[in-house]
Every structure is written in structure tokens, then in C-alpha cells.
Amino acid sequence: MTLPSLFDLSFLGRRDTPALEWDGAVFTFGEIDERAARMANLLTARGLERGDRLCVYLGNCLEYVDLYLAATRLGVIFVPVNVLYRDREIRHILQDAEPKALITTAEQAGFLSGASVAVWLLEELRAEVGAQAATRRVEVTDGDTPAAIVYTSGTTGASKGAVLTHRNFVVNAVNLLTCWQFTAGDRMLLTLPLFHVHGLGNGIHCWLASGCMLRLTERFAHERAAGWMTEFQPTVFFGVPTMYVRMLEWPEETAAAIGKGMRLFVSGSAPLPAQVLEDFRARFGHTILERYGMSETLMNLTNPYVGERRAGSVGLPMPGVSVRNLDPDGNDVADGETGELYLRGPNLFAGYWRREEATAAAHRDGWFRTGDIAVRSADGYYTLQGRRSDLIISGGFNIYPREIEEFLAEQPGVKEVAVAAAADARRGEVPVAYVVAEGKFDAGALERACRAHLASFKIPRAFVAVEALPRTALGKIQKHLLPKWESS
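The structure of the preceding chain alone is requested, in the form predicted alone.
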């Protein structure tokens, strides 16, 4: 099955049903279908053909949905660009993907200098698309057809383009509808950016495949989101940990009222601290469902919708996804021991765009190497310990930052924390804790707590107060941007 076929469950089967609310206006599935048809005809008139790449450098807007749907029908490969990126980062994507065009706004175009491709302004497309016929055209018939190239965050070098096929997206959507029990009766508030697979591959696809009602916003705004939830009364919300941290600041009566109407809160894109899950459950009356996915694989594991949602764990493998936990030599590790996660399944990407060596290096005997370190419990739940690249080796001891971060997050006065490696002449590396404090920052109290509960080699050498942790647009901490600390 291809994405147009999956989405036609709503476009053809629910044409008169309210589908999308944007900026105060409500559109039916039939109206969204016609908008997509007009946009597809406009892109064709502008010369786009099957296999061409189309970069889209936009914030959330109604036309973002139109453009994505049009691309999926035409076989044009959709290349979302992080709206926070600037000239250097965008130039790399343009050089790598070699798109036929890049679509952006007149304002955003100011961040481009000497673009090597045609730049189409959204304002111009808006003026032209109304003259196009609403005749449907669907060129894609093969699930192996590339649907999107999603560029990784590139924290350890130039970002690579993960090629995701129609099959990858369809399998992911069907899994989420089944595992999280989506129905046409759901109401979803989507505040995630559509340039990321969390918002696009989970949010948009679950909406269209289930036929539920969607309210799309430009971004998550902490000071307005409580009002959106109270007014729209969603049953489902997809978020990242930083959103849930901010939601804990809402008044107790507001949180309780919102919780009464909700069916499901989901967290992903970054680890959810166990303490946040516990605090949220007490305040909203819901246990956040944490899951684990990647740009290259979409969703891999999830805590169960029915069953125990275990704090700190990303749960169990999703249908069709096989998981192995291996040591550096490629041997399976025992339950309770740390290993690197390897994956196999129909959700796995087709490879990195025009990078055969990188694709080969990311696989081992047919299994995708995630780079994520994890522990599996005896009953099959996986708990992530961090990235392989985040591992701290101090005096011969392996230190997984996630363990220290979870402990520090439980301490009074700690709002957020990240633990990273710092060079040390004697031990090679030592852990350093970067803390966003609530109220007075007391490094001595944190050190004493660590000494009472952690092995000596795991105690951070320093506790550094920071105003905020550097994050990606989806809330993932960028440890390489933390201030450097040097031992005296």
C-alpha cells in the first residue's frame, strides 16, 4: 500500500467529515483532498516530476500539508528542512539532495544566500494554486517508492539524508493506529513541527489514516497551549519532554480539567525523565506513554497502551520490529546487561541518500545499528542508557549519563540536567553535570546526594549551573554545545 491509498480511507470515505482546524477555520476531508489536488497540479505545471526532490523550508501552515500530500501523489520526494536552520545548514542539504526547487516564505528566504536551486515563495504559490483544477492525479503505485528524505541532526558531522519509503510510513501508521488504538472519534492537538518525522510521520499520518479531527498550530506555545486544550478538548497529544516539563507549571485545576478529557499523552524524540512522568501522573491523572523512534526507522518500541507504562523505559518492540541487544563483538547480551540496540523490520529506511558507505556502515549482518545503548529487563522492557557516542569511560569504568541524569532529576531544586564527558589527565574522562535549577542552586547538596547513592566513579566531577540546556527543535539535548569544563 502507498500513502495516497492509505489516506483515501479518509479522503474518499469521509469527504464531508470535519478534518482539520487551522487558524480558526475548519476544513473537511473533501476540502483537504481538493487542496492537495490543486497543489499537485501546480507543482506539475512548475515542472516537478516523479523522483524529483522538493525541499520545503517552512513552519507549520496549511500549505505544508497541501505540499506534502501533493508530493506523495506525484512521486516527488519530499525533503523537509528544519525551520531553525540557517545558510550553512541549508546549503549542505541543497548540495546533497540536489532538489528541483526549495519552497519558503519571503521572510525565510532572507536566511538563504546564493541558493543553488530555484527558490519558490509560498506567497506566490498561494496566489497561483486557486487557478488550478481540483482533478486528482496519483502517480505512485509502489510501496518501495521514496516518499521523503529526512536529514539527521548531524551532531557528529554533516547530516545525512535518510530515505523513507511509502512502505515505511504506511507500516508505521498502521502500527500506531493499532497499538495506540486511534479511531475516527479522536481529537488530536498537533503542535510539533512538521519538518520532523514526529510531527509528520506520526501526527499527520495518524490523523489521515484514522480520520480523526486535527487541530494544527504553528508551534507549541506554553502560555497558550493550556487554552488550546481547554477550548479544543483533544483526546490525544504528541509531545516531547520539554513540553511536558512546561505543562507541569500549569495550575493544578487546569491540569486536572485537561486530564479528564484526554485519552493519551505520548512522549518521544528525547528521553523522558522518570520524575517528569511521575509528576505528570499526579497532576494530570495520566501516565505518559513513552516510545522510541529514529529518523531512519520511525517507531521501534513503545510502552503498551493497555498494560504497564514503565517509568524510564521505552517499552516493547512494535509489531514487525525485531530487536537485538549486542556487545561490541556482535554477541547478544544477557537481560540486565548493557548493549547496543540493533533493529530489523519493514519500518527500516532504504538507506542514506547517495551514501552507500555510510549505509553499509550503519548495518551489521542485515541489522541496523542504532548507536543507542540499552538494557532489557527479564520481561522484555527496554530502557535506554544513552547514545554510544555519549558513553563516558573514566579510569576504565563505563559510565552511562542517563543513570546519573535520572538520579539528579529527582533531587530538589533540579528542573533539568544533562551529564557529559570532560577530559581528565588522570582518568581520561570524567562526568560533569549541567543543571538548570529551580530556585537556589546548591552544588554541594547535589554532590552529597550522589556520594550517598552512586558509585564513586559515577559522581560528577563538577556541577555547573546553566540557564538552559541547548536543544534541537524537537527538544533533544545537544551535549556538544554545552559549555566546556576543564579540570583544574
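Residue numbers count along the first chain shown, from 1. All figures in this text were calculated on a predicted structure; none of them were measured in a lab. Definition used throughout: the rigid core is the maximal C-alpha set that superposes within 1.5 Å between two forms. First, how it differs from the form predicted in complex with malonyl-coenzyme A.
The hinge between the rigid parts that move between the two forms is at Ser389; the other choices in Lys458, Leu316, Ala437, Ser389 are more than 12 positions from any hinge. 149 degrees is the angle through which the smaller rigid part turns against the larger between the two forms, based on C-alpha superpositions.
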Second form
Amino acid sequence: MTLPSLFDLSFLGRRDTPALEWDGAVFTFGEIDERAARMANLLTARGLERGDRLCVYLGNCLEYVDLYLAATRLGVIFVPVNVLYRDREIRHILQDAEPKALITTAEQAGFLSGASVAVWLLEELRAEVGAQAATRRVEVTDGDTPAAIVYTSGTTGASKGAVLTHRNFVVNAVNLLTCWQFTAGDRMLLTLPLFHVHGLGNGIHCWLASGCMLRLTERFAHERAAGWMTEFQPTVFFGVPTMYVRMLEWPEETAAAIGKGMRLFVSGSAPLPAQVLEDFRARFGHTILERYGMSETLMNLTNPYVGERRAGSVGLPMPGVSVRNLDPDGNDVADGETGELYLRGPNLFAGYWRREEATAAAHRDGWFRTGDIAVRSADGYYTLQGRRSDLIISGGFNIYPREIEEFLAEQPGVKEVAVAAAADARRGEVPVAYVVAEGKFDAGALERACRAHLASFKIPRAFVAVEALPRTALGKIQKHLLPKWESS
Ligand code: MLC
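Can you swap the form predicted alone for the form predicted in complex with malonyl-coenzyme A?
Full complex below, order starting with the chain above.
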């Protein structure tokens, strides 16, 4: 099945039903369908064809939904770009994906220095789209057609594009609808960014496949989110742990009142501390349902909707997902023993865009290597114990230290550098840079350089001067021996 067929359950089946609330305005499924049709016609008029890549470098907005739907209908491959990315991060994606165009706002376009790509401003599209016919144009594609390329930071420093097909997304949505018992009567508050699979593949897809009501916001603004919940009275909320940590700051009465109308809180994209789960249950009266996914695989494991939601565990495999826990020689480990998670299933991506070697390296005998270290309990629950690589997850955003290290190593006065994770109560982890300086150490200059060229969540929380980096006899940096840095 393709995404347009799945979404037509709502677009054709519930045309007059309220579908989406954005910035105070409410749209029916029929109206969203027409907006998508007009946008598809505009993109076609601007020369986009099936198989072309379209980069979208925007924060959440109504047109984000229009553009995504238009792309899925035209067989155009949607390439979401994190709105917090800056010049060098974007340049890499543009070179790699070779899109026909990039869509952004006039303001964000200022971050595109030296980008050689057609830039289509959102403001222009807004002005033009109304003149387009609302006739539906849907290319005949199939489940194998790529729907999106989602860039994930690679261990080598340069990010790789995970090619996700229509089938991947459809299977993921159908799984979530069943496992989490979605109905058309649900109300979802979506504050997650749409440029990641959590917001897009789970949020937008569950909305359209179930035909529930969605309130979309520009982002999670913690000082306003309690008001949105009280006003909109959602039944479902998807969040990253940082959002749940923030929600613990809300007054007790507010939390209890919100909890009363809610059916399900889901957490993912980073480990949910068991203490947050407990504190949240005490305040909101709900046990957050934790699940496990990746950009390359969408959702793999989930705690049960009915049954024990086990603190610290990511639960059981989703329908159609096969899981193995292997030792370094490729043998299955026994329950209770630590192994590395490998996956197979219809949710697994088609490979990294134009990177056969990287794709091959990420698989073993047809199984996708997650890089996550896990244990399975005797009753089948999986618990993640860490990662094979030194990935840092900050507020649900993935950071590969290597990328920051490479950038810092290019800066004047830096002889050597290592970036490691430090624990942070709110964001889970934050990056900290350890620098061996050449001449005078200038932390301020390094921070300014990062701020100018990297996404804000990648800017090291601290720059620590060290005499030397701890290394093994073979010269490998031993990050666990770096002096501990405590966030205050
Ligand atoms: C953060 N900022 C954003 C933003 N999120 N700007 C635009 N859109 C967004 N979505 C900017 C803020 O403006 C601010 O900039 C800075 O980042 C810090 O934000 P904050 O609100 O002060 O921080 P915090 O309270 O820590 O909250 C951050 C957060 C954010 C939780 C709202 O981290 C977030 O939305 N995380 C979700 C990440 C996500 O969706 N991951 C899914 C990956 S998919 P300034 O200039 O003021 O400093 C995946 C697979 C899976 O992993 O399994 O899900």
C-alpha cells in the first residue's frame, strides 16, 4: 500500500470531519485534501517529477503538511532538513541528496551560504498556491517507492540518508494504530518537529491513518504546552523524555486535570529515566508507554498498551518485526545476557541513499545492525543498555561526537579535541568538548564558531582545556577516562 491510499481513508472517507487545528484555525479532512492537491499542482508546475528529491528546511507549519502530502502523491522524495541545521550541515545534505529544490523561509535562507540549489521561498509558494486548481493528481506508485530520505548522523561524521519507502511508513502507521488502539475519536497534540520520523512517521501518519483530530504546534514550548493541553484536551501525546521532564514542572492540579482526559502518553527517541516514569505517574496518573525506534527502521519495539509497561524497558517487538540479540561472533545470546540488537521486517529502510558500502556495513546476513546493546528478559521484554558507538542524544536529537570533533579540529588554536556526553537532568545528555590547545585556550571563540556553523543542540555545553587526551597504547582515545564534567 502507498501513503496516499492509506491517507485517503480520511481524505475521501471523512471529508467533512474536523481534522486539524493550526494557529487557531480548524480545517476538515476535505480542506486539507484540497490544500494538498493545490500544492501538488504547484510543485508540478514548478517542474518537480516523480523520483526528484525535495528538501524542506522548515519548522512546523501548515504548509509543511501540504508539502509532505503533495510529495507523497507525486512520488517526489521528501527530504526533511532539521530547521536548527546551519550552513555546513545543510551543504552536506544538498550535495548528497541532489534535490531539485529546497524550500525554506526568507529568514532561514540566510543560513544557506554557498548552497548551489534552487531555493523556493515558502512566502512565494504561499502567494502562488491559491491560484492552482484543486484537482487531485496522484501518481500510481507502489510500496517500494521511496517516500522520504531522512538524514541520520553517521559515525563517520557525515550524515547518511536513510531511504524510507511508502511500505515502511504504511506498516509503521498500521502497527501503531493497532498496538496503541487509535480511533477516529482520538485527539492528538503534536509538538514534535516534523523533520524527524517521530513527528512525521508517528504523529502525522497516525493522525491521517486513524482520522483523529490533530492540533499541531510550531514546537514544544514548555511554558505554553500546559495551556494547549488544558484547552485542546488531547487524548494522545507523543513526546521525547525532555518534554516529560519539563511537564513535571507544571503545577500538580494542572497535571492531574490534564491526566484525567488523556488516554495515552508515549515516549521515545531517547531513554526515559525510570524516575521520570514514576514521578510522571504520581502527577499525571498515567504510566508513560515507552517504545523504541530509529530513523532507519521507524518503530520496532513497544511496551504493551494493555499489560505491564515496564520501567526502563522498551517492551516487545511490534507486529512483523523480527529481533535478534547477537554476540560479536553473530551467535544468539541467552535471555538475561547482553547482546547487540539486529532487526528484520517490513519497517526496515531500503538502504542509505547512494551508499552501498555503508548499507552493507549496517547489515549482517540480511539483518539490520542497530548498534544498540540490549538484554531480553525471560518474559520477552527488551531493555536497552547502551550503544556500540558514542552517540549522544540530547533532548531527543542525535549527535555524533565525531562531527563536532572534526569541526573543532579545524579551528585555530585547537591541537586535539574529543567530544563526550555529560549527563543533564533535562536534556538527558549534552556534549562537552575536551580540548588540547595550541597556544592560548579561548573557549569563547570556540563557542562562537560552533554557534555560527552548527545546530544549537550540538554546541558543547562546556569547553574543557586538558593537557592531553587519554589514549590506549594503539592511540585510540579513551573517552571514559576524560575528567567528569558536571552540569550545574
Ligand atoms: C528546539 N529548538 C527548536 C526546536 N526545538 N526550534 C525550532 N523547532 C524546534 N522543534 C530550539 C529553541 O528555539 C532553542 O533555541 C533551543 O532549540 C533549545 O530549546 P529549548 O526549548 O530551550 O530546549 P528544551 O526545553 O531542552 O526543549 C527542547 C525540545 C527539543 C525537547 C523541545 O529538543 C525537541 O523538540 N526535541 C525533539 C527531538 C525529536 O523529535 N527527535 C526525534 C528523532 S527521531 P535558542 O536559539 O532559543 O537557544 C528518532 C527515532 C525515534 O530518534 O525513535 O523517535
